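The chain that follows stands alone, in the form predicted on its own, written as structure tokens.
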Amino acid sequence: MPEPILRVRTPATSANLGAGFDTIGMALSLYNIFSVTETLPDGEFHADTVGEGAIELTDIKSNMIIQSYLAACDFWGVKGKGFGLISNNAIPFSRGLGSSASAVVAGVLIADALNGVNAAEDDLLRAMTRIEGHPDNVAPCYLGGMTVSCWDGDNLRYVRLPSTPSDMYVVVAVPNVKVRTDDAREALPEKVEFTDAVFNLGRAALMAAAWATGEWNLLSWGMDDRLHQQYRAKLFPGGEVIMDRVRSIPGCLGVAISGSGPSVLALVRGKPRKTAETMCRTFSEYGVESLFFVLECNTGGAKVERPMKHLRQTGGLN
């Protein structure tokens, strides 16, 4: 296969983290890699997918990378080139680990790099958020690390928090079931009790403060929630018991449903094996196969690179 003219690497993410519904998310050290193999006339695209989502992504009209690319070009008022694309996907598809946000971020970055837009960070993030509909996945995917973000439909504000300590791991259990985002949204109540709202405000604030100051022992409180997890835990087998089991394991700092589920995430200091085994054993008890990842918090965010051979031929990215 010829060397690609452009390559974009995007990390997995875990949004809705703990009490931070629609506002707090973190990037993980698991990646999709998107390679632009050639430029084509306007409106012409071809795409191949290897790995996760290969079966689901056969229709080019529903390819999220290409649709996000076109939306970003429209956002900036540019007539985008067509291109060939190969997606190498390692992020589990429809499992609450930001596979769609990964595609959105990649599509926007390809639009920027391939058409010489050279947008600023704020403009890139606003385009990504408009396409995704909320920032809690795309912000950490693009920026890396743990982010707190707010979006009012037009204006975006975000803060990237400090890195995690070197001995902190992110253990993610991924059951072999899917939860559609629409179903996860429909599971939520239209109204919540005032006491539950206050509960989450306190927990979300505590979580951000604990992360910013390194008070990691407070994360177990900060990752507690009454707005979405108790409802979404009912959507997959074992969901209503797995978090109670995991949070009591020594070294576990906090546990939460990742995104809208069904993956479950735990922050662990020290050896992560017991946490991973407990997660997978719980899913097995409920008749569900699962796999687990022992990851770290990604700090670099999305990466765009053009091979040196092509840079020498073209003299740059434009």
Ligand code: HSE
Contents of the next structure:
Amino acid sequence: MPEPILRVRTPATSANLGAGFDTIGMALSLYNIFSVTETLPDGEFHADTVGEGAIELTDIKSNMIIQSYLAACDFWGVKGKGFGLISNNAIPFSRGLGSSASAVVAGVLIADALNGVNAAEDDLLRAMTRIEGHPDNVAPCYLGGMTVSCWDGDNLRYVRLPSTPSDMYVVVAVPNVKVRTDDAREALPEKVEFTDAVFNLGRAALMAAAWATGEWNLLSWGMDDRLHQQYRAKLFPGGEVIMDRVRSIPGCLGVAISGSGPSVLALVRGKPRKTAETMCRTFSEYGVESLFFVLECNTGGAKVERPMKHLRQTGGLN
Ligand code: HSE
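Based on the form predicted on its own presented above, generate the structure block for the form predicted in complex with L-homoserine.
Every chain and every other molecule in the complex is listed next, the one we just looked at coming first.
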């Protein structure tokens, strides 16, 4: 493969973390890498995908990186160049680990870099959130770490919280079933009980405060939820039992459905093996194969890199 003009690396993310529906999310140490191989005339694109999603992502018209690129160009009023793209994907597709946010963040960053927009961080995040519809995946994907973000449909306010301790692991079990975010949102009720809303308000506030102060033992409460997980747990085999089984394992600080599912995430202090085995055994009992990742919280967020050769030719960016 020729040396790319531009390379963008985006981390996987886990949104919600239980109580923080559409608001809280964290970046994970698992990455997609997007290489822009050449620039092409306006409106001309070609794309190849290797790894996760390679079978699904053959139609260039529905390629989310290119769609997000065009939306960002439109947002900034620039006539975007066309380009050739190779996506090397490690983030599982349609499993609640932010693969679509990864594409949105990459598309916006490519639009910014390739067309010399040099947008400020706030503008980049605003464009990303507008395209994705909610900020809880794109904010940690772009910024890294654990983020709390609020979106009013036009403006975004966000805080990036401190990193996790070095002995904290993020164990993610990924069952071999897909749940589309649209279906997982469709499964939610239109109205919730006032008491459940108050429950989540307290839990999400506690989670953010615990994270900010390093009171990790409070996460088991902070990640509890009554707004969405009980409905989404019915959408994949084993969903209704897995979290209770994992929660009681020593060292497990908290457990949640990752994003809109079906992956399940546990924050673990100390050895992660028992948690990972329990998750995968539970999926097996319910007839589903699964794999697990033992990850860390990614702190650097998305990275844009232009190889030196092209940096000299174009005056550079980033
Ligand atoms: N907050 C979103 C949801 C994340 O739970 O539906 C999925 O994109």
